[in-house]
Structure formats: structure tokens, C-alpha cells
Amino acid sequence: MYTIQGYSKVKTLEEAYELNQKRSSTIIGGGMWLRLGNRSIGTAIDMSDLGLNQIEETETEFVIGAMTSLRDIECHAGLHQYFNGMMKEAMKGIVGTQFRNTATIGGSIYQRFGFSDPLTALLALDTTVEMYAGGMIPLDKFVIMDYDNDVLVRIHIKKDRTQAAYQSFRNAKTDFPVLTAAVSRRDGKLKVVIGARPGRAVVAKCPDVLASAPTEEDVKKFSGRVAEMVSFGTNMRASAEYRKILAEVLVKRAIMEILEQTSPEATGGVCK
């Protein structure tokens, strides 16, 4: 629960980043991760009026406001085809549609929650968040910084022929995740990441190159190798040992459904 004091609907950046110096500033998004603890906010920020809802297809990248819906994110049919549904898989989880429809993605990517989806899966992606006084910094670096009241605008992901696929455990449909893995592959090397451990998403690294035409054994071991680097956690949904073989089962099915995959354009529909 939180209590908002004043209200200011900004029309320019350079307001929203000044406004957001301050301490008791909050920008508020779509507001539903703010209901996750109990606060008092002086100056609700809202950038609803700045362009920031729009998800832009280029040749060489997507572009997504901070201010996208999580559904929209879901049901874009240009990321859903591109990166083989990943972007969709990764949205779908989130409690409802009711909620993803307002939820933002600057919300989702700034906060670095543990049990973000959509940070475990854009890693596994060539992302980079443009922030208004930093400028351009790659996720995988922003993910390990510590916070600051920096406003972040865009989120831009490379489109460099990466095969993705996503996959994530909950106890219950629309509860958290009790771990997320997310892999991708660009000339035969891939990239894993491994989310809700319960912390913070991270890069695993790979013990070694799988072979081009790795049988499901070579897998199965592969993965295995990669949940021993990996740290994890014990939480009210799952303990550490639990999640290790988790993160096994899963990365294994990601890296699967990978080598099912033949090229970025091969998936179906999008929302229903």
C-alpha cells in the first residue's frame, strides 16, 4: 500500500528527471509493482504524455518506450515472430491480463526485481537501456548497478538473428516464479541466464561449447554443468536445492526448443 501526496503529470523528460532528484519523487509507471510495499510518496511522477507507450520495429533493432504495457509486449507481432514467441512466453505468466495491460515495462526492467520475467528474458537478448542522463548502457552491465534516480526511457534490443526461448516454474499460474531461465543462440553460441533465484537475473557461465548437433544427453549434462555455477537462494517458494535442479530441467528444455527452431521467422500467431 502507499500514499501519494502530490501529483505531477510531466510534459517533457527534463522535467520527469528533475522532479525525480528528489528523494520523496517516485515515477509511478503503470503503479502496480508500488503496491508491493508500503511507502509515502511526495511527488507521484507520471509520464504517460511523453510518447513513451510504442514499440518501434527498425532494420537493425526494436524499440520499446518504457511506458509499453506488458500486454502490448506480448502481443507484438514483429518480437513474438522475430524471437521465435520468447517475448510472449516471458509475459504470459505475469498474474493476469487485467494486470499485464497496465503494468510497464520501465517498471519491470528499472526496479531489477528477482522474479522479473521480462529481465531474465531480455538478458538472454542483445538489450540495451537508454536512460536519460546515462545514455546507453548494456542490460547485462545496468542489471549489477545500484539504483540512482536516473529516469530510464527506451529499452532497444538488437535484431542479430538470435534464437531465443524462454521457460519459467511457478508453484501457482499467476503466483511469482519459483525460478525463470532464458537462453538464446547467435552463431552457435549460447547465452544462458537464470532468473528468481531468488535474486536478481543472472548471466550463467557456461562451462564449455555445446556440440553443433548435441544429442539429448549432451544436453542434459550441458545444463546440468551450468546449474553448478550458478548461485541460488531459499524462499517461501522454493530452497535452494530445490531451485538447482530446477534451473537444470529448465535451461534444458529452453536449450531444446532451440534446436527445434529454424529460423526467426518460423512461429504462429500471437495473442488470441
Ligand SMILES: Cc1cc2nc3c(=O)[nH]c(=O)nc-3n(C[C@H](O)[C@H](O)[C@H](O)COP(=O)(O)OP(=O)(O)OC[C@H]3O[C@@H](n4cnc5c(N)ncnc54)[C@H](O)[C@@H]3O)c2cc1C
Given for the second form:
Amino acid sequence: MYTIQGYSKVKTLEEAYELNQKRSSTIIGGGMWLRLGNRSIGTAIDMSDLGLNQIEETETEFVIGAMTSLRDIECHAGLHQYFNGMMKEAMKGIVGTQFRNTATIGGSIYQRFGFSDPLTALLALDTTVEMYAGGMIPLDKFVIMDYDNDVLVRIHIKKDRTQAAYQSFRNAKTDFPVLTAAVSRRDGKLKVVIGARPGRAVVAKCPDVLASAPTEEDVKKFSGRVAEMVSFGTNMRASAEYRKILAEVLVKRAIMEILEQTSPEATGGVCK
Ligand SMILES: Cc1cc2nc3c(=O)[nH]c(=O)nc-3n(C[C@H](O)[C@H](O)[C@H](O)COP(=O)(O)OP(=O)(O)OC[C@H]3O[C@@H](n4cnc5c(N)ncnc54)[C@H](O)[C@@H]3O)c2cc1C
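With the form predicted on its own in hand, show me what the form predicted together with this ligand looks like.
Starting with the chain above, the whole complex follows.
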């Protein structure tokens, strides 16, 4: 359990950033990850008065405030509709509804967990992270950056007519995923992301293009070649060899889903 010496409910982002420059300070998102540690926190920075718990949809993008809960993303009708139900699929396996009501997207993406469902999903889309000092950083760059004392403010996802699908595999419901995979397709071009390898999610280097009207066998072969291009590791949940086999299966399923995609409403709507 962590202990907190001081608490500041900030009124501006500048205040949050200034306070966060001190090593002993920490931004509290949902606090769900922090509560598992035993840090002694000098100043806990609470950004819940900054209106960052909103999802805004404009003509060109979705803008998600850092304090938005994973559950709000899961249940957002616009995101659900635009990205073919992918965001709901990526969120729904994370622990349980009450947990997702508290954990934030800011805490999830800032931390760049090696098991992250949202990181895998967002990397497949055209996503940019808005940092207070660092400005706009494409997610594929942010994911390999070191931790610093900056403040994650918002996440921007471009509305670029991308089709998307998400797959994950867990040994048991509510556990961390053994493997995650997200695929998007724009102008016929596929982007494949594999996460929980168990390292941070990566965009796979696709070895070749998939035929314009591929058979299931074509997709299987393509997915197998993609899995060859990614490195996997072993941990208590699965071996590297098993993860590689899973990657082929999950990527194939996600591509098949994209090829067969209908309205996400046909798969049961946004949230029950
Ligand atoms: C038991 C358990 C199981 C989990 N299972 C999964 C899972 O299966 N899949 C999955 O994807 N995730 C999983 N997670 C991770 C979870 O979904 C959240 O990503 C995690 O709890 C962090 O979100 P938070 O809002 O709780 O962040 P916090 O715990 O509040 O913060 C985490 C870190 O991020 C920093 N931070 C928070 N907000 C900001 C910000 N705006 N700017 C800069 N830094 C910030 C904090 O200072 C802290 O260092 C799990 C977590 C737990 C505790």
C-alpha cells in the first residue's frame, strides 16, 4: 500500500506539471496500479477538476481526456461505431466493470504496460498522445520513450475511415492477457499490432501484402509470416513458442473479422 504525505487538487495543467517535477510527487489517475505499490508519495496530484474525463468527437478525430475511465471508452457509442466495436473489445477483458470505472486511460497509456490491452488497440489506429510539455507525440514513438515527469493530457485518434478489430487471449477471465493483437485496415493496407508478448506492444513489420480478395488459407499464411517477424518471451503465463502460435491465430481472427465486418451493432451494441 502506498502512503501520501500531501495532496493537491490542481486547478491548472501548469500546476500539475510544476508539482510533478519533484521526484516525490505523483499524478494519481485512477490509483488502481499505484495502490499495489508501496511508494511514499510526497504530493499526490489530483487532476480530477480539470475536465479531462471527457471524450470529444469532432469532424476529424476523437479526443480522450487523460482522466477518462476505461469503462467510458468501452461504452462510448461514437468510438464503438467508428472503429467497428474494437475499443469495447479491447476494454471488456480488463478485470471487471467496477475496476474499469476507476482505472483511467491516462494512467494506462502513460505507464506503457507490457500487458496493455488499450496500448495494443490504440497503436493500430492513428493515435497521438498530447503531453503538457512534450506536445503531440505519435503513439508509436511514445511507446518506446523512457518515463519522464511530463503530464499526459489527452489522446487523439484520427477519424480516417480505418477499419479495426481486436483479439486477446487470457488463461482465465480477469487475468492479464497472454497475448493481444489488433489489426486495422485503411485504403486496403493492413497494420498489425501485437502486445503482451509479454513486452510492450509493437507494430509488426508485415512481410508482404495480402491479396485483395484473400482466402482463409491466404490469411493464415500471412498471419504466420507476421508472427515470424515479432519476438516473444516466456513468463509464468505462457512460453514464447506458445505465444507465437497464439499470435498467428489471433492475427488471423482479427483479419478475418475485418474482411467480414458488419455494423458493430450486429454484435450486440456498445454496452449492456
Ligand atoms: C490487478 C490489475 C489487473 C490489471 N489487468 C489489466 C489487463 O488485463 N489489461 C490491461 O490493459 N491493463 C490491466 N491493468 C492496468 C489497468 O488497466 C490500468 O492501466 C492501471 O491501473 C493504470 O491506470 P490508473 O488510472 O489506475 O493509473 P494510476 O495507478 O493512478 O497511475 C499509474 C501511473 O501512471 C501515472 N499517471 C497517471 N495518470 C497520468 C497522467 N495523466 N500523466 C502522467 N502520468 C500519469 C501515475 O503517476 C502512475 O505512475 C491491471 C491493473 C491492475 C491493478
